[in-house]
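In the form predicted alone, a lone chain appears below as structure tokens.
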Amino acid sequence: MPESSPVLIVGAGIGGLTLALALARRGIDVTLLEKRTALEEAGAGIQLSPNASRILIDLGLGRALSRAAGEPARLAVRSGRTGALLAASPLGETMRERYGAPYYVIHRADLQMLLLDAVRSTARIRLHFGRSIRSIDRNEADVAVTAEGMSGAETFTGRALIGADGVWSKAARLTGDSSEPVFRGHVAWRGTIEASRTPPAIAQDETGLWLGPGAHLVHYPIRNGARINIVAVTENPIAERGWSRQGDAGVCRHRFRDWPEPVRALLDQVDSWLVWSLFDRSARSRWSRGRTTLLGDAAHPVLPFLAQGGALAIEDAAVLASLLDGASDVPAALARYEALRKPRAARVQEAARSNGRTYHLGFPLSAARDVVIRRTGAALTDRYSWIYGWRPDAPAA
């Protein structure tokens, strides 16, 4: 297959999305398949930290992003319990600074339709929706993907295959691994309020963490400034696939019943909640197999208490792209990709893990995680420098 032809990706999320542009941008051709018709983000936001957008900022999006991002100006932690504030380490600026990068807070419905709008104005992808992949077929010289379309069927061909299709991949199926996520126990509330309505004891413009005994719940602001994100964690037995079925009100405001009054004045004026099961997995033990290898979630997905899965699969792009770039052997290009990126994917999942059983401690050890993270204050978010700091052309961490 020669170089000319296209690198092939399944999925236009925003993994799959970044992973286009990064590749056209070094003047590499894209087929980009995704199943819906239309991406249409549920309503919630996402973290950018200093290690994706760099990545998307140096990929020509800098502008739209300062329009459609804020930069919180803090972290501020608190007391489940009591609601008292255990530490407050300071985002925005500070974090330009250390980094060399803004920390974003952004709507996925904005960020997906940014990347979305660069996408379609890239000559070099070809963006195909309503196309459902039916098989994978591979050899030594390309791989072809047949996918099942409103007109039929239609294959297409290129010089690699890039599975960016989520925590439940069907190009990772197709492609040899049939393993299935694993249940983690916990259930994820989404839902957004105007900003004109967040209770006075809830500040607008930080990120803030509740952390408190089997629950704990995060808000920041997004569309700059105008409506609040909140997100709360609650331990459940019960999983259920999908990313946005309906919750009810009631039964978020009963878990949180005993909770400080600014929780719950909070959560009585979100209207409409959006569900999910949390599910990871160990990062899969192999996702490269000749031209075929994998991006994202559908490769090592995060639990959400790192605010690290969406900045992960924004690494991933900006590596593979780099490797894809002038490759004159593609298989050994993709092994190298997963060889550098394991590793730091591993790392960060046992970290949210970490993090899920910490923020959810009941008394008497939450008291001295409490302690921990007063004598920690300001310096909060340095234990994650490893993460902030990460570039493309840096060693893997």
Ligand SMILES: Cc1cc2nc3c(=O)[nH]c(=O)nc-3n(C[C@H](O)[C@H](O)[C@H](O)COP(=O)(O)OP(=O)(O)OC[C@H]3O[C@@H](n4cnc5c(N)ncnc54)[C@H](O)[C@@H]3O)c2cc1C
The other form holds:
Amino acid sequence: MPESSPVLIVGAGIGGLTLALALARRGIDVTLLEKRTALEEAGAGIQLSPNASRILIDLGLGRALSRAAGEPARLAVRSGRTGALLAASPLGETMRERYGAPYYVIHRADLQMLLLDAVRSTARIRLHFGRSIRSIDRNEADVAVTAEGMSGAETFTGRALIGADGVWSKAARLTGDSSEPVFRGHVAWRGTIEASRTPPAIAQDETGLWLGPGAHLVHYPIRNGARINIVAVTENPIAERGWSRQGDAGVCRHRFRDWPEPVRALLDQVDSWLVWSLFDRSARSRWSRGRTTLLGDAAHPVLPFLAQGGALAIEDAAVLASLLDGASDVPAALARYEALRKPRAARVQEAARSNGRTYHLGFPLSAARDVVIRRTGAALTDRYSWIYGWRPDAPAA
Ligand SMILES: Cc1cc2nc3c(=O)[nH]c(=O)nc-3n(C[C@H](O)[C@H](O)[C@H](O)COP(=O)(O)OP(=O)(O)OC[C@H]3O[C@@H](n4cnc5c(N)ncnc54)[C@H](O)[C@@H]3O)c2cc1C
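Compare with the form predicted alone: the form predicted in complex with the ligand:
Following is the full complex, with the preceding chain placed first.
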């Protein structure tokens, strides 16, 4: 297969879109296949830590990001039992100074739109909506994927195929890994409100994290402070597959009925909730087979307790693009990508799981946790400098 043949990407989520841009920027043609007929993101926010924002800025998205994203002044951690402030750690300018890139918060639809705009204005990228992959054929010289669309099946051929199709990855199944993600009893409730409806006791310019028994709550501003994004994570024995369903506000309020008044007042303002069952899996034992590999949630979904799933997908994209740039041996480049990324993905996954355990501790263990948080104080985010300080040119964990 000539070096000019495209790289095939399955899935136009954060990971697939970023990879398409990163490859095109290096002069590599891309065919991007997305099963949805249009990209519509949930009405929810996403945090983009410096390890991810730096990559998007390097891809030329700095201006678009600075228009759409905000930088909360600090991370404030509070007890969901007593309401007490446990610690506050500066974000904003401090993160920029420390890590050389902003800690952004942004509406998912805005992030997707700016990635999509960039993809659409890049001649090297051919984006096909409404194409759900059905089969993958690999051989030594190339790889072909057949995708089902409105007008029947179509086959695309390229030098490599990257499965960026999320936690339920069909690309992974078609290339030999049929393991299923695991539900560990966490459900995320997501909603947004107009900032003007924020209860006075909730600061609008910070990322707030409230820790309580069996649940936690995160809020931060999006849309240049015009809206507040709220994520409440509760424990629930029953899972529902799929990205989202409507949640019953009464159920959410009931779950937080014993929490401090500012939390209850905040939850009261949310008119509509989307609910996600959170699925986890260990980083797959093998991502790459010949000319195919996996990226982002397809390879290593991350529980959202560290806000790193999207960031890792963006990191994957940067590393993979640099390894495919000029690669004469594509399978070797994909194997190298997997070897570089797997330890970091596993470490971040484990750190997120660990947060899930400590965030939800009940009394009295929560009291010991709170002492540690108080002692750490403003240095709270420093223990993640190995995450935020990561750079694609020094890709080890
Ligand atoms: C509650 C919650 C909060 C989160 N908060 C953060 C945060 O603050 N920061 C952060 O970095 N991460 C966060 N994450 C994680 C982040 O959302 C995911 O890790 C990220 O979206 C993964 O991106 P991806 O591109 O790998 O997969 P996805 O976003 O799942 O994209 C996969 C794409 O593939 C397409 N697709 C699927 N199957 C097929 C097929 N057969 N054929 C073609 N296309 C297909 C899908 O339609 C989709 O467009 C959070 C997650 C949750 C649940």
